[in-house]
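The chain that follows stands alone, in the form predicted alone, written as structure tokens.
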Amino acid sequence: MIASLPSLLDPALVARFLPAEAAVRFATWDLVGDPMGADAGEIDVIVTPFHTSSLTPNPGYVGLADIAAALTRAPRTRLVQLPSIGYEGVPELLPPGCVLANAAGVMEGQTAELALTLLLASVRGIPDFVDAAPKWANSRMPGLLGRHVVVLGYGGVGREILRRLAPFDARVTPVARTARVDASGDRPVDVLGLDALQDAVSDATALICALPLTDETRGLIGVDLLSRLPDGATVVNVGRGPVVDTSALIAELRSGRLRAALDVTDPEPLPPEHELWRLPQTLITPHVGGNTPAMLGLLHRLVADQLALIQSGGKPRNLVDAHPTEASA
């Protein structure tokens, strides 16, 4: 079996996690140009670089057209393995007989960690204090104790955000596509449906978005929902940029009514001249939610597990289709 790996992965580290009897040959391929170590037509498994549906990809990312072209050149491919949780745009590109897997389990914890970092920085006024330095600008900020936080999205990232919020003694309301009770943990969690979202945010200190991008979620956080948030509330987005209507958010930030802490934006990457960079009470990180050394270690192990499963005739993990399940949204 021949597997192509993006340059961000080390074939030797993947091989270290493979069983001794595994017979896997590796090629290096970022899906642009020719693979190194094999012909494209020989490849059975493609592990892609990070991908984007944006027309202006981040450096090191590939676009959907690159993935489509690679699959045309590699007709033997049985599995496309993404290094990310999000998979928007890719299922539609797969030829018959080829399946798609995402990297669930690799970066949820790290992304939740950043969501909490952005939230705490915003509700404690860190951007304001940095902007005011060296002036000693003492002021009172909301904090989280006794406050209400709405977490929009109850997939792996959303659940990890809830877990990390627990010690801060805030009231936390998870919202997903459909209402349900999650009884998988120590205590049942009441998850509201999207039909209750506008009422849920009406007294929220913060709205954290951890949603995937679908036709249903695109622009979900728009004029109507933003207008329901109280004055001074913070919008945190670690899901996908287009879930938030950028123009509507900018209007609220211009007025000073809301705050924002964003790891993902629309457009992305955010051009240097974009107004979001200059707006007050706005904190932006460049889509780094899962980007830690822990992510790379887990990703190497996941790829090895997938290859071992295929070789043994098993079913790969994390198979996805074009429509997120309730558990992912």
Ligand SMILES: NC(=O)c1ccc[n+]([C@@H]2O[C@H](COP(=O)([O-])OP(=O)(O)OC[C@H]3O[C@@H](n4cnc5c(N)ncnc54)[C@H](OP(=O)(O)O)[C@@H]3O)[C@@H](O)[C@H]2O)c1
Given for the second form:
Amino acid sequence: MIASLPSLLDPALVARFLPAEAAVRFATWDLVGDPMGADAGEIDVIVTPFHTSSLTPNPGYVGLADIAAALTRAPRTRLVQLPSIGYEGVPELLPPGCVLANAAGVMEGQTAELALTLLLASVRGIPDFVDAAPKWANSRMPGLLGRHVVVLGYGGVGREILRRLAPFDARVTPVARTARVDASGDRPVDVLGLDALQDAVSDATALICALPLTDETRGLIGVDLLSRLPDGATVVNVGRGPVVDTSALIAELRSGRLRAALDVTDPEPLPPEHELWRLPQTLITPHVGGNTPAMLGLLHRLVADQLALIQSGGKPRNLVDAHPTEASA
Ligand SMILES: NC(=O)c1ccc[n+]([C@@H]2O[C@H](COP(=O)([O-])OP(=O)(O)OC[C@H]3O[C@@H](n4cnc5c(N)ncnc54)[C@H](OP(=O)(O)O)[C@@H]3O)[C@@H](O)[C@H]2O)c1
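Switching from the form predicted alone: structure of the form predicted in complex with the named molecule?
Then the entire complex follows, led off by the chain already shown.
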């Protein structure tokens, strides 16, 4: 079996996690130009570089067109493995018989850590104090103690955010597509359905978005929802940029009514001249939620596990593709 790895992964490290009997050859391929170490036509598994569905050139990322072109050049491909959890735009590119897996399990904890970093910085006024320096701009900021935080998304990332929020003594309300009680942990968690979101945010100090980008979530945090947030509330986004309506958010930030702390934006990357960079009470990080050394270690392990599963005739983990055919190579 031949697997192409993006240059972000080290074949020797993947090989170290493979069982001794696994017969895997590696090529290095960032999907632009030719693969090194194999012909494209021989490749069975493609591990892609990070991808973007944005039309703005995004250095270091490949576009959907690059993935489509690679699949045409590598028609034996049975599995496309993404290094990200988000997979928007990719399932539509897959030929029949080729399945798609995401990187669930690799970056939820780190992304939740950044969500907390952004949240705490915003509700304690760090961007304001940094902007005001060296003025001693002493002022009272909301904090989290006794406050209400709504977490939109109760998947891998949302649940890790909830876990990390626990010691801050805030009231925390998770919201997902469907209402339910999650009884899997130490104590049951009431998850509200999307229909309860507008009411839930009405007394929230912060709304944290940990949603994927889908047709349903695009623009979900728009004029209506933002207008329901109380004055001074913070919008944190670690999901995908287009889930927030950027124009609607900018209007609220311009007026100084809301605050924002964003790891993901629309467009992405945010051009230097974009107004979001210059708005007060706004923190922006360049889509680095999952990007820590822990992510790389877990990703090498995941890729090795996937290759071993396929070689033993099993089904890869984290399948997100609509095609029912199993990968085998
Ligand atoms: N900033 C970063 O670096 C970074 C890193 C990792 C992930 N992400 C982003 O975070 C997203 C979420 O990751 P995850 O691992 O938590 O995904 P996940 O496990 O698939 O969970 C997704 C959550 O979103 C909810 N949801 C989906 N569509 C919805 C809708 N229309 N209305 C309300 N809720 C909806 C789901 O609700 P149900 O539970 O009811 O199905 C689920 O709770 C990823 O897709 C990715 O785009 C960003």
